[in-house]
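Okay, so here's just one chain, in structure tokens, the form predicted alone.
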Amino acid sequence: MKVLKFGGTSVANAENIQLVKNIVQKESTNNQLYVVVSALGGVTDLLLNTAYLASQQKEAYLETFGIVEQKHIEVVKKLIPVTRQSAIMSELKRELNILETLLEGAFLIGETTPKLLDKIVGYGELLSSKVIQAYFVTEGISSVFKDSRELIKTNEQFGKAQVNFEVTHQNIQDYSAHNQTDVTLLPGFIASSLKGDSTTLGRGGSDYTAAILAAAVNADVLEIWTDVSGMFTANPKLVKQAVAIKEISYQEAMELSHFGAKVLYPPTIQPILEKEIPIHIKNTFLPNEKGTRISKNTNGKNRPVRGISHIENISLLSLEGPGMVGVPGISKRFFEVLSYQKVSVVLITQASSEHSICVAVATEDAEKAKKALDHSFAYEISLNQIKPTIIENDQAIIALVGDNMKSHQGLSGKMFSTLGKNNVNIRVIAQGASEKNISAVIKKVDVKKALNTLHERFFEENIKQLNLFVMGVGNVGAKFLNQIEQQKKYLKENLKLNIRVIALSNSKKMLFQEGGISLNSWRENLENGEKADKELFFNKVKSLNLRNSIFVDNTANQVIANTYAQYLKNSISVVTCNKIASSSAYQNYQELKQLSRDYNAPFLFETNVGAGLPIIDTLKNLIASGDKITKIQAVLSGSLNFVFNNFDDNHEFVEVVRQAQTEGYTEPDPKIDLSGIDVMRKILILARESGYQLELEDIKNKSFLPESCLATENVEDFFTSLATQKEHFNQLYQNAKENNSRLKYVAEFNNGEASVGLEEIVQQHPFYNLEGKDNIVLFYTERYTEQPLIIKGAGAGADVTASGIFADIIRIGNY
């Protein structure tokens, strides 16, 4: 014998009911079935709204009542042949007339009592079950209708009545003993008091109806048919990577359903727990999928956390004050007040100092609870011994659930550190002695981020998802995106990193796709994006509130550099090749570094010096290990090195600079490179990362450019000026040639002072043979005194700069 329950989505319309018929027809070939059904999709809410309108004496209630009536008539017309409709239509009309009378009563007296409301809302299940049973008969299924109100007896707590199991079980067993029909159709949700008044078992009570029946008839299994393929490791609407749990224990299922897993009504398990009747949650629309089996024994011992659940629309109520310390009975009074107000407490925590009590309740009950508590403790409040009750709205509860969590150490630490790394602030923590769940109250806006972060940590083989928001898709940006696409599989398999690009922007357009932008067609998609707006870009990044968010700046734009602080303040990491921020005023540089620490959001700028070379990272490691920088000598401009390595008797200086710009070795404005500003910024950053406090104006710039070149106001004028100064540049080259030297633009930091300038380098110097666009850095430290630590390699170019940005992204992934 089986009990099958079909929820509202399963019987939402005629098409879905046909699927239900197919399932029942198949299951009934070898089993006697009790089939419990919910109301047609949306009908319960319609009935509640109709009752409300009637109680407000608004004649619009007749319109919504008409919708309810039409829904059922349409289903009958679609499912049952015209020649066989008369009987069910007559039955529908009779029940609808009674319902209309009840609503008219509410309209006339201008109110609905809980008792009357139970009668009204129960008609959803009553009507659907009668229609479905009539349809089954026309399809040749041997079936009868049985009114659940005749079997399930309750007290008179209307709205959420308590079942009298002794009487109920006897009624069901007496009926079952004489029932020979293959399929018995019963309405879920509804019952009746011992006096015969209609009652309801609470929203979601159809599951409960089915469980009560299963326990009474000792069913082989209770099948809950719904619109998802079982209980999931997390809400699949919020966590795309969530998967169905094949097997789970009764206790785990109860915990998950209590904490918001809507697949199962929380009280459902209780009636069948003692008899160990398994529950099977199945998908009406994918009946061949395995779903979730809930039973006493499961195979989940190897995975301590079986699921992550949450409850939204939670408020925190806090009662605190010195007058609570050491005073017996405060907690008793506190919870009695809530009990009298019928306020359900979802979570409790109390400080060991007895200075405060904090509970989580449904937001809809918060104001009522505060009013009652303030009234109860009015005397203590008047003496300033206790503060008025504090309400904090817009909260949510998240919970890790698993029977075997108690045998695995460190789960709480993993949970809280994982949330902390994404700046999910935890307001309250609760863990029962059974250690079957760990619960925490967080801000409602952080729910999606928290669920995804925890799911990634406990269920996804430690594959970490990084969400990138990329500003600037020119030479460097385009190469960067290409490298991500190329390495995606490698990163996932070897580094356990899943990198998604969520947003792109250039100076004209921006594009957001929460599920990730396809990097095969990003150019076309960006072209069709919305108008670029840096403030709107930031606001969208913030509102998405994704875990492991990283803002990537591939521009050289001052305005963009000024936005870093607002990203960091929202726990969004920043990776940039833009040198402006780190070489700005020392106070701003320090503020960004401090924000990075305060909000646990890395601020990385390896490519600010040496493109893809690990110069800054090496420097950081030296400092972290206790070494001290005493001197730095470096050729830090790949573009200038390229220029002076290619400038000779056969090439004019202006031609070589144009070539460097065309090949992407210089900034868009080459004057930034040739004026020395770019190198000044780089040596400044190295000095600051070495622990010294310097400003840009503290650096001595020995410029090789004539004043007329420096005075130009745009790129073309700058190139024209370079051409007119041909003799000046030729003379610099000839002087070096005569001295058997080569021209190199050198940056130096020594004894707290920094300078940059063009120098003639002799053959014995490490800089002499530096070719192409290469950079070289010599670090002299307290450990490297005579022979410096040398870093050498390509220091310019879109490819290597992109790889440096990529390396910073990976550093964050491994953080």
Given for the second form:
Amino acid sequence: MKVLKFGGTSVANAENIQLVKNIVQKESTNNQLYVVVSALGGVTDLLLNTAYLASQQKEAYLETFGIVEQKHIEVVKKLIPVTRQSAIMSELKRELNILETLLEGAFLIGETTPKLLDKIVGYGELLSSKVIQAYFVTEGISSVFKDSRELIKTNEQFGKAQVNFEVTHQNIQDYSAHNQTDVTLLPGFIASSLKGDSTTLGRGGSDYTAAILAAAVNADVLEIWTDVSGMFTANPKLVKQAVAIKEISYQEAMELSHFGAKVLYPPTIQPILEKEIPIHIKNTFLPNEKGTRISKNTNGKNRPVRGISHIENISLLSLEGPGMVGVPGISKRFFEVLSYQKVSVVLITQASSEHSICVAVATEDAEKAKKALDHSFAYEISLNQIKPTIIENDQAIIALVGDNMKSHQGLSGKMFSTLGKNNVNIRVIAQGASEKNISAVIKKVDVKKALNTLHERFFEENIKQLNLFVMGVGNVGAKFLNQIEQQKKYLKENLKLNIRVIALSNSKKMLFQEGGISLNSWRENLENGEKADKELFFNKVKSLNLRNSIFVDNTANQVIANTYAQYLKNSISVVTCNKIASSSAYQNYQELKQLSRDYNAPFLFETNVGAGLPIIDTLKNLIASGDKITKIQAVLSGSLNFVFNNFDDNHEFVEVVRQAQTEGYTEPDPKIDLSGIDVMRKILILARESGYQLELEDIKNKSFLPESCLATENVEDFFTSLATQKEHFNQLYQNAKENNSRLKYVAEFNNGEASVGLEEIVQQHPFYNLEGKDNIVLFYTERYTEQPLIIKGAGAGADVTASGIFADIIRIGNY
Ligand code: ADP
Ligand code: ASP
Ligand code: MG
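For comparison with the form predicted alone, kindly provide the form predicted in complex with aspartic acid.
Let us now look at the entire complex, which starts with that chain.
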């Protein structure tokens, strides 16, 4: 014998009910079945709403009642041939008439009592089961209808009545002893009191009805047919990567459902636990999928965390004050008040100082609880010994569940560090006495992010999703997007990183797509995006609140550099090739670094010096391993290196500069390169990263440009002045040649002092053979005293810069 239960979505309309019929038909060939059904999807809510409108004396209740009526009539019309409709139609009309009369009563009196509400709301299941049973008969399934209210007996706690198991079991056993029909159809959710009044078992209670039946008839299995393929590692509607759990123990399933996995109504397991009847959760829409088996013994014991669940709409209630310390009985009174008010406490914490008690309750109960508590402790409150109860709304509980968690150390550490890295603030922590769950109270707005990060951490074999928000899609930006597209698969398979670009912006337009922007067609999509606005951009990034968010700045813009702080303050990492922030006033640089530490959000700018060369990263590693930088010598300008490598007897200086500009090796204004400003910024950044406090003005710049060139005000005048000063540049070249040297623009940091300038480099020097637009850095440290640590390679160009940004992003991924 089997008990099957079909939920609201499974019986939401005629098409779905046909699928249910197929399943029942198939299963009834070998088994006698008890089939429990929910109300047609959405009908319970509609009935509650209709009753509410009626109680408010709003005539609109007739409209919502009309929808309920129409839904059922439509199902009958679609499923049952016209010639066989009359019996069920008149039965349907008869029941609907009674329902309408009940609603009319509520309308006239302007009130609903819990007792009346149960009567009204129970019509959802009553109607659905009668209609479905009539349909089964027309489909040739031998079936009867049995009203659950005649079998399941409860107390009079309307809305969520408690079952009287003794009477109920007896009723069901008496009934089933004489029932030989293949398929018995029963409404879920509804029951009746010993006096005979209709009651309900609580929202989602049809699962419970099925479990009560399964236990009483000693079924071989209880099958819960729903709209997902089992109990998932997390709610699949919020966590895309969640997967169905194949096997799970009763305790684990109970914990998960208790902490919000709605797929199973929490009390469902209780009745069948003793008899060890397995529960199978299956998908009505994909009946061939394996689903989840809940039983006493489960294989797959190795994974400590079996699932993650959450409850929204939680409020925290705290009672605190000096009058609580060392006074026995305060907790007892506190919980008695809540119990008397029928407020169920979802989670308890008590500070060890006894100075406060804090509990989590459903938000709908919070005000009622506060009122009762303040009333009960009025005397202590009037003496200022205890403060009035504090309510914090908009909270949620998130819980990790697993039978084997108790034998694994460090799980809570992992949980909290994962949440902390993503700026999810944890308000309260609790671990169940059985150590089968660890739960935390967090803000409701953080639920989706928290679920996804935890899921990633505990279930996705460490696949980490990085969410990028990219500002600037010019030369470097476009190359960067291209590289992501090309490397995506490799990163996922080899580095377990899943990189998604969520937003793009240039100076005109911006584009956001929460599911990730397709990098094949980003140009067209961005064209059609909304108007760019950097503040709006930030606000959107913030409100999306995605895990592992990274802001990527591919611009050279001061205004964008000014926005980094606000990203870091929201635990959003910043990766940038823009040098402005890290070479701005030391205080600003320092503040950004501090924010990065405080908010656990990396601030990386490897490409500020030497494009894709790992210069800053190497420097950081040296320092982290206890080394100290004593001297840095470097050629850090790809542009200047290009200029001096091509300038000789046959080429005029101004022409070489022009060529460098056309080929994209200089800043748009080449004076920024030739004056040495760009190199000053770079050596400044290296000095700061080495631990020295320096400002741009502290750097000596022995400019090789004559005054007249430095004094120009625009690019063309600058070129003209370079041409006029032809002799000056030729002389520089000739001097070097005579000394068997080459000209290199060198940056140096030594003993806390930095300088930049053109130098004649002799043949033996490592700088002598520096080709094209290469960069080179020599680090002298306490460990590298004689022979410096040398880093050399391509130091300019969009491609290498893009790959440097990419490397920073991967660093964050591995962080
Ligand atoms: P039914 O109407 O069939 O009883 P419910 O809506 O009560 O269905 O329960 C199924 C829903 O439970 C799923 O659609 C899903 O959104 C939600 N859910 C929440 N947590 C989980 C989880 N861990 N596994 C599966 N479903 C879950
Ligand atoms: N129809 C009821 C509800 O929506 C019971 C159920 O579907 O399990 O809560
Ligand atoms: Mg349900």
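Note that the structure is predicted; figures quoted are calculated from it, not measured. Rigid core here is just the name for the largest C-alpha set that superposes within 1.5 Å across the two forms. Residue numbers count along the first chain shown, from 1.
Core-superposed comparison between these two forms: the Cα of Leu222 travels less than 2 Å.
In the core-superposed comparison between these two forms, Ala51 has its Cα shifted by less than 2 Å. The Cα shift for Leu743 between these two forms, taken after rigid core superposition, is 2 angstroms or larger. With both forms fitted on their core, the C-alpha atom of Ala711 sits 5.2 Å from where it sits in the other form; this compares the forms between these two forms.
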